[in-house]
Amino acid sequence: MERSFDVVVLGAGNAAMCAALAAREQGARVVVLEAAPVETQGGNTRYAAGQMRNGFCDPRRLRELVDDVDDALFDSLDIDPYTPEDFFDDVARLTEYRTDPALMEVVTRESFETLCWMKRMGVRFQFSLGRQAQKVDGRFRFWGNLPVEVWGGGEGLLQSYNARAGELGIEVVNGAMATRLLVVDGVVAGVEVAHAGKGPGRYRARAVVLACGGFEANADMRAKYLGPGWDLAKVRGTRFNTGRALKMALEVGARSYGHLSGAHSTCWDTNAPEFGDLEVGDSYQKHSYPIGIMVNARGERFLDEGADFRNYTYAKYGARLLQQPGMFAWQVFDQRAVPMLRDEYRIRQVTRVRGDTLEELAAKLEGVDAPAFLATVAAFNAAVPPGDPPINLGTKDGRCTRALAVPKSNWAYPIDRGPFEAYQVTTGNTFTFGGVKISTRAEVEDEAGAPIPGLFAAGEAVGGLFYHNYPGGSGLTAGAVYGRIAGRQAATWAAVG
């Protein structure tokens, strides 16, 4: 089977659909090839919570994105200005100043306008009152510079994209696993695919957009690039992100780029399945650790739970779990914190123990040295500041422990109010940081730095944006920004290239 289009887009998640919609806006005939069946299509986007970081300068401009908010509610929101420069600075700081400045400057500069374009494509936004704000004295105080999310999360985002794609006549072919890029006289001219149950096929095109994810679902590639033990990590999202974009691009001379030994990884329920579960979605994550402590099998704390807002630590702490004995830890909370735990702690599929006393809890922490745990808690409690003000996650409060080898820099309260609860977590791998090198026009570059004619990329297939860590909500935004750019540039190339 052979078919012809102007633009072929590989993948059907956020970056891919932005590319397809943007190319179609330019008049290109577009087909989207998705490896997954229709019921699970959409890559990691389908599992995402939907928060999108953007540089909005004046908080009042957010009303251009969010329709369903009246004046009274908006006036009760405390949102700090957050400029594109602030966004860039956060990424630079968290990536240890390794982010590609030219590529990231485009993301931060174009972030707000891209979300406005997404809204024109039918995407709905709302204020993230549940995840990113704490109500204090009748006002919602936002923290972590992440006030806006997609209505309906990743599922809602895909529904909006797919509805718009249908209106514009964009065809989506499911069960189409790309296997090889077609190259004619040095120019990418389409892609070969293996159709589930139907055999091989070819899709000829003037331009191809790689937007089919990283390699986090490929255990061999995780072990090869990320290192020992990573083959054992849980995969938070789709099973179809197996590194096809990187492998196909390298075969035609593309340059690999970015933090190939790095990945976005979080605290994930230890008994979660090997791959993401759409019934549970992102609720296997466990991100309330700033108001508790985490201990390993030796009963010891091993990281600063209050180093920063959750948005700025959660994407790297999963890797710290991988380094612990048995690749697990327990998050421990007392009754100051339990009422404030995020909704993901209240799902049915959770690994939790309770104890009226710390001694009772210690006996239930599977795999943990109980006497060492009790000693750790005693030392921690003795090191917290005096006083007992209400916990306020809307600000870094500076309540720091004293004279501990592993400090807790904010929100340090004693663990002393029973009953106590603990949740067992392991490493959840979200996406890999390494990928292909692109230009600011989303062109895939070769080893010499020249664009490979007809080849573009966006989303998690791109390297160079994130290293070591990242600010929450940046992944969807970067995917949308470069997805839109890739689609427009691919359509332009298809018309005149």
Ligand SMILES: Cc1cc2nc3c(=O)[nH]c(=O)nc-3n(C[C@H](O)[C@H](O)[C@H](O)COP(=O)(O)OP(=O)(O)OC[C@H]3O[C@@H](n4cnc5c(N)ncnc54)[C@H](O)[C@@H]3O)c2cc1C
Given for the second form:
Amino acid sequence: MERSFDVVVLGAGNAAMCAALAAREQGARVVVLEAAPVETQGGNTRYAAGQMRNGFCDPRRLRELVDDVDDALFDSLDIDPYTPEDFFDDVARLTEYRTDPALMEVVTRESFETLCWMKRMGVRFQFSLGRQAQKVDGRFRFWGNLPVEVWGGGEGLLQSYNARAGELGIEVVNGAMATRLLVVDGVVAGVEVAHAGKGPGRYRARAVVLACGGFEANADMRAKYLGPGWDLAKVRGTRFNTGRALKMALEVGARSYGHLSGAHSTCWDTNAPEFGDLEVGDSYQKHSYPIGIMVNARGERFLDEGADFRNYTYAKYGARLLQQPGMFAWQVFDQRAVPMLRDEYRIRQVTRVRGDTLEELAAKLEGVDAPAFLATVAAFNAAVPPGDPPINLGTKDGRCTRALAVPKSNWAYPIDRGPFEAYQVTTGNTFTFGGVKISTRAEVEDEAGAPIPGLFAAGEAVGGLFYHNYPGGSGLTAGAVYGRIAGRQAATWAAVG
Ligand SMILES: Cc1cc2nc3c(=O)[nH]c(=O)nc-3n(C[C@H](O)[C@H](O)[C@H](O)COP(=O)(O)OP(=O)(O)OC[C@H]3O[C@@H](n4cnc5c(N)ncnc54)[C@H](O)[C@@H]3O)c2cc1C
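Next up, the form predicted in complex with the ligand. The previous block was the form predicted alone.
Let's see the whole complex now, leading with the same chain.
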């Protein structure tokens, strides 16, 4: 089987669909090749909560994105201004100043405009009142600079993209796993695929966009690139992101780039399945640790649960869990915190124990040295500041422990009000940080830094944006910005060569 198009897009997630729509807008004949069957189509995007970081500058501009908000509700929102420069500075700080400045500058500068374009493509946005704001005295106080999310999360996002793709006549082929790039005289000329149940095929095209994710679903590559123990990590999303983008690109001379031994990983229910579950979505995550403590098998705290707003710590704490004995920890909360736990703590599929007293809880913390745990809590309780104001997550309250080897820098309250609850978590790998090197025009570069003619990339397939850590809501934005650029550039290349 052999077919011909102007542009072939590999993958059907956020970056791919942005690329396909943008290429079609330029008049290109586009096909989307998706490894997954239709039921699980859409990669990690399908699992995403849908929060999208962007440099909106003035909060009033967010009304250009969000339709369903009346004046009264909007007036009750406390949102700090957030510029592209603020977005850039957040990424720079969290990546320990390693983010590729040229690549990231494009993401942050074009973030708001790209969300406006997504809206024109049919995507609906809403204010993230549930997970990114706390209601205090009748007003919603947003923290962590993430005030908008896609209506319906990743599922809603894909529905909008797919509806628009259907209107524009973009074909999506499911069960089409790209295996090899076709190159003629040094120019990318299409791709070979393995069709599920139908054997091999070839799609010839003047441009190919690699938007088929990272290698987080490939245990072998995780162990080789990320290091020992990572083969045991759970995968938060799709099983189809097995690193083919990187492998295919390397075969044609592309340069690997970025934090190849780094990954976005979070606190994830210890009994979650090996790969993500679309019924549960992102709810295996456990992100209320800023209002509790985390202890390991030795009964010890091992990180600063209140170092920063959740959005700025959650993506690196999964790797800290991997380093603990047995690769697990328990998150422990008392009754000050329990009513404030995020919605993901209320699902049926949760690994939870309860105790009226700390001693009763300690006996139920499987795998934990109980006397050591009780000593840790006693020392922690003795180190928190005096007073007991209501917990306010809308601001870094500076309630820091004193003289503990592992401090808790904000929201430090004693763990003393029973009944107590604890949740067991392990490492959940979201996506890998390394990938191929692209230019600011989304061209895949070779080892000498020259574009490989006809090859473009976007999304998690790309390296150089994130290192060590990541500000929440940046993945979808980075994928949309470079997906759109890749689509436009691929269409232009296909038209003029
Ligand atoms: C649980 C969870 C929650 C998240 N929440 C958020 C959030 O709120 N905000 C945010 O910004 N980010 C979030 N993320 C991260 C975000 O989902 C990703 O950054 C983003 O979706 C990546 O998009 P992508 O298009 O690069 O990859 P994907 O969406 O993973 O798409 C890759 C596509 O490639 C396909 N594919 C793979 N190999 C091949 C091949 N060989 N041939 C053909 N197709 C192939 C896959 O099937 C898939 O369709 C979350 C991730 C997870 C797992």
